[in-house]
Amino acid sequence: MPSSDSPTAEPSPAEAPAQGKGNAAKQPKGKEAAAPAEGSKLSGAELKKQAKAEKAARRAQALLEKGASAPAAAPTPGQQPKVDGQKGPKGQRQHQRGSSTSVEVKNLPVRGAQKTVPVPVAVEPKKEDKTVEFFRHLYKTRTTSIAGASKDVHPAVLALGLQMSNYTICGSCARLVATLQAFKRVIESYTTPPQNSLSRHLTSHVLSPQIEYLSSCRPLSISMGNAIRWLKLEVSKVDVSVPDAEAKKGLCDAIDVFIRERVTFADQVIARSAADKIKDGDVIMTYAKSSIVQRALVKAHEEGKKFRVIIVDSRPLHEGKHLAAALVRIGMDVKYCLINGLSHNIQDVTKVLLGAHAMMSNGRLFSRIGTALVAMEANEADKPVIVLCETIKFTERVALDSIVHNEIAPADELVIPGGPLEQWGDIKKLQLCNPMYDVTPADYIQMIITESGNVPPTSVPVLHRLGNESQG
């Protein structure tokens, strides 16, 4: 039996390991284990472990090298870099990987995007709103150029939308005649696709672009909405079975009708019939200019008549020169003033002749601005007033004031160059309104001459029908 002093014999080196870790399970925690000795294999996590501290130490030597060789970046202001053991935005602690090396990272790079100072901007002040607010409804930007215009807009009515945008072509009658005899030149060129015929065609793809064109450039007058009415009416009579070639001479030779007999016979009949009115000695007072009145002048000038005019015009357009100019240049004794000097000048006249850009349904006249107070001073005055209208100007519309329907034109047309409004754009609470027209009651109207007939006020939705009935 082996003594008790006898010493123990030594574990096989398979089971000095398995021992080891035995006795390592049962040691308590917080103690580290005993390191191994030298020589002795390590076990798979050991290496593991080790291998992460290499790899750490060999990055942290890299940065050193890189923080060397080119200036660290600093930290932006109120931001700290962030080391081993310090919390993040979330709470979190930050471990830096391999934090078994001992490497220094004090002057490490901080990493992520630097914050950026926000640079004040100028903020431009808001421009003030120079519309009138009773006229809002009633502003519309002008086209001045072609520019932006459609492709299937004729060069004939870009031409002429120009011409109407700067006042080259005016009067009522004036764009009338022009828009139809543009249209007539549209349809000479016009060639009807293949699948399709004229009389559907033509005015829904063609004469549509042409019209909202020369709404954009200019609203449309009274008379023009008449004549286009009547055009489309026209296209849509035209026989699908007919030729092309054919059709569009149809539509040609109607217009050149319809000008003839709406306007130029009109103006002729209408003329002759007010002419027939002034008599030797009178004193005729005309508000700005309508051909139709000129023709008027014109015609008893010629018939050997002696009398006087008396011209009243008004900013901005001054279109009472232009008629002026025109009566001198025949001979005739004229007078112009503008329309502060119409009480006056109003004491010595025996007749008023106007012109009109519309006769509405209710007899009331709507024409140029200012023609509503030449008429009131003229019932003040216990003199006439007789307006000239051909029947293509009647409409169905009603109207009891100058607010609902109107054109506004540019407030800029109202500035003298020099003057003291130059600047008005950069005056606070300043606003300038430009209507075109106004509206006369038939009160104050004594006489309507058109082709049809000398008429009261209350005849005109008489004579609008029976101008509608005789086109269809």
Given for the second form:
Amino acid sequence: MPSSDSPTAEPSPAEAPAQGKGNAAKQPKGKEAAAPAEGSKLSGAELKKQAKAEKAARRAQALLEKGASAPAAAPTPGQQPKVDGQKGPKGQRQHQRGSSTSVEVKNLPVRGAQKTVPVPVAVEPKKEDKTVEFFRHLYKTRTTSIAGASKDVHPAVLALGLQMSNYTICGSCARLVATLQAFKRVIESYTTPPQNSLSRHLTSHVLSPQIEYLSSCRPLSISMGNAIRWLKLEVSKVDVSVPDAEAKKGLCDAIDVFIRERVTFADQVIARSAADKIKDGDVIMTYAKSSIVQRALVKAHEEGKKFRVIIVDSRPLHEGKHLAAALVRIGMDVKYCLINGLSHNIQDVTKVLLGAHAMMSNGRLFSRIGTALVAMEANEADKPVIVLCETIKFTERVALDSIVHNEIAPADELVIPGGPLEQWGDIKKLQLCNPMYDVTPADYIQMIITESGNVPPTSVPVLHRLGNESQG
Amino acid sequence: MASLGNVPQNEKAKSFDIVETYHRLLNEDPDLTMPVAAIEALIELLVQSRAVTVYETLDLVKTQSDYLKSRIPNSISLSAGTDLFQRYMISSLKPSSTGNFETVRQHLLSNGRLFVSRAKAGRERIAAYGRHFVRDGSVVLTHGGSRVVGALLGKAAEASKSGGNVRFQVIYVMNDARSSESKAVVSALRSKGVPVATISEGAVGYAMGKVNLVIVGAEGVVENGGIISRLGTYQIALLAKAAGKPFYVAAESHKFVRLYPLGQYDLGIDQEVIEFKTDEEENLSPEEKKFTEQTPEIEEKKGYFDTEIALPKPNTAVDAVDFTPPALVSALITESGVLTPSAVSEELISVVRATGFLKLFVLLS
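Please give the corresponding structure for the form predicted in complex with the partner chain, as opposed to the form predicted alone shown earlier.
Now the full complex is given, and it begins with the chain already shown.
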């Protein structure tokens, strides 16, 4: 990426006279590598910077409107007049952006080399805003390099942050476990400074920067939020009189127990009860890829049950391919289709198993985008929808739609290389939106299989409360 | 513990047949429900058992419960009772309290009896709660031989007799296969001065327009708040929903069962309700019969009718049950109050948590 980035950044000094003050704030945004340098220091500073950038952008836009009013009035439609209205280097810059997009497109399937979604107001102030209005509050720049990360961030966390931002570690539970393991390393290498106590110093001065850095790489998942809250509570409970080494060991042990109870063991219990629900002759439909659904299917297969699996998948991630490959490898009968084949395939299905990113307190399921569609179709065809979810993913928050809480992935992932949308950035009034999750109404869900038993969606708040009680 | 002395000791303990006891208890007392009969049978088992340790007792009760369940065609309602009793035992037989096993056992027995008597009294409380649902001038539709519903309607009728102004009518859905039971219910109501109309099962949709509310009993209340009840309940619930009439279920909370069916064919019991036949089948030679049996079924559905436990005889249409999903149930009238279907799961979760059953289950599994 840096190779394509550096030319992008180069023209910016040339714009300086036109943009004035805005340029200084804008520069790191355009230059991906520089973004983390400032972004990960402090959230306050970051926020300030963002506000500054936005202000600058607004000013620039106003300037543009004033300055370019004459050429804009020239009635040539399309984007040509806009470029004309801009200064030379600006036009050149746009062109380069386009080419950098196509470089990125080649790496799409891995999702690895993805670039942060540029805040378009800042990057292309004279172009139209390419963010979708409803989701505008969700667009965030992502840290994709360790350059300039705060010195407080532990190397293990630095590595983890990168792995998360390029989706090497993906999936709610995998990220949760990896985070806790990294935090264990942080705690192990921690020594309480003199005149301080562990319970007061660790959270605010050591853990907070790590958490901030991680969330700048990719927004924290609900389960990570729950676990971090638990960890902070554990830290605060450490007795001041306990020696450092002992307290650290206690915390690390507690983390191990937490992972074992809430994830490892929970997964086993869920896989077993889900496998119990699979009967001979069943046709199981699942959407995309959930590790827990995979475990349940494999377990049922190992128990010798005869059933078929239909995997529904969708662009742009095609996560279902990995699931299909894994299941075929162990000799299961698998059918793979894209989401446009859903309504045809739903007829043969007897049960739908879905994974979860989070379960909301109003019983709604927050999961990979497209899940709601599958659940709705299954409900329409009167097929039971079963969600497999650890209680650590339960949250007290409620969700009424997929807009308020969500994560926006780079829109370029939606573009097929060589397809008509390749230059979508240049097409006027075209916006692409690529949210990661959607919300499935509770009415479509028959059962949630958790490690504390099978419950209807209405019991999510009860289990969440009980789970926290036993924790606290 | 008066009965303890009456029971012939030791020799008979080996020949104690829980299934027989269960049937005897049910026959002796027509007011007894299946879960309570199961609990009473288990108490008798404990009385006669010679187990001297906690684990021996737990194991004995568990194996006998499973045996009883496997011997009864429709074990759902029954398993509510045995599960409840086992949970109760686990909670009261904590290893810490095993200083003197004999006292623990006596405690268990006396509390078990208390439980049975409370369960019987529960019906009265349900009737007391439920009669307020029957308003003046309302028409109640019901079916089946539920004792709770009978008590509830009886209580409502008494209220009108003793100076109250509740006058209501009942539409009773007759069941041809169980006409004697149906007639008994109808005559019991009529003798209390309640006007009763009897209709066939086919006339439910026709009659629904005149109905103000539906009250039925249940054999079991499952985890998601749905009910398992006499065949025909589901269609009444569907019709009531379509007509926008409230559908109430009167059931004691000992009928709450840890079962989570996903649909009609997921009840874990074998029912011979749908049987495909042709006229010529009787005239076929053995080879031909064999061939017809080999006719491929739809592969996906085959598993629905399989079951893990070998049952003595599958449920026929007469005593078959169906599953009414929670979405069709307006409210459940129990002795601990009127609950929404979603509250059932909450209740079950808290019961399980309270007794630490889950932890034990987790440790064992």
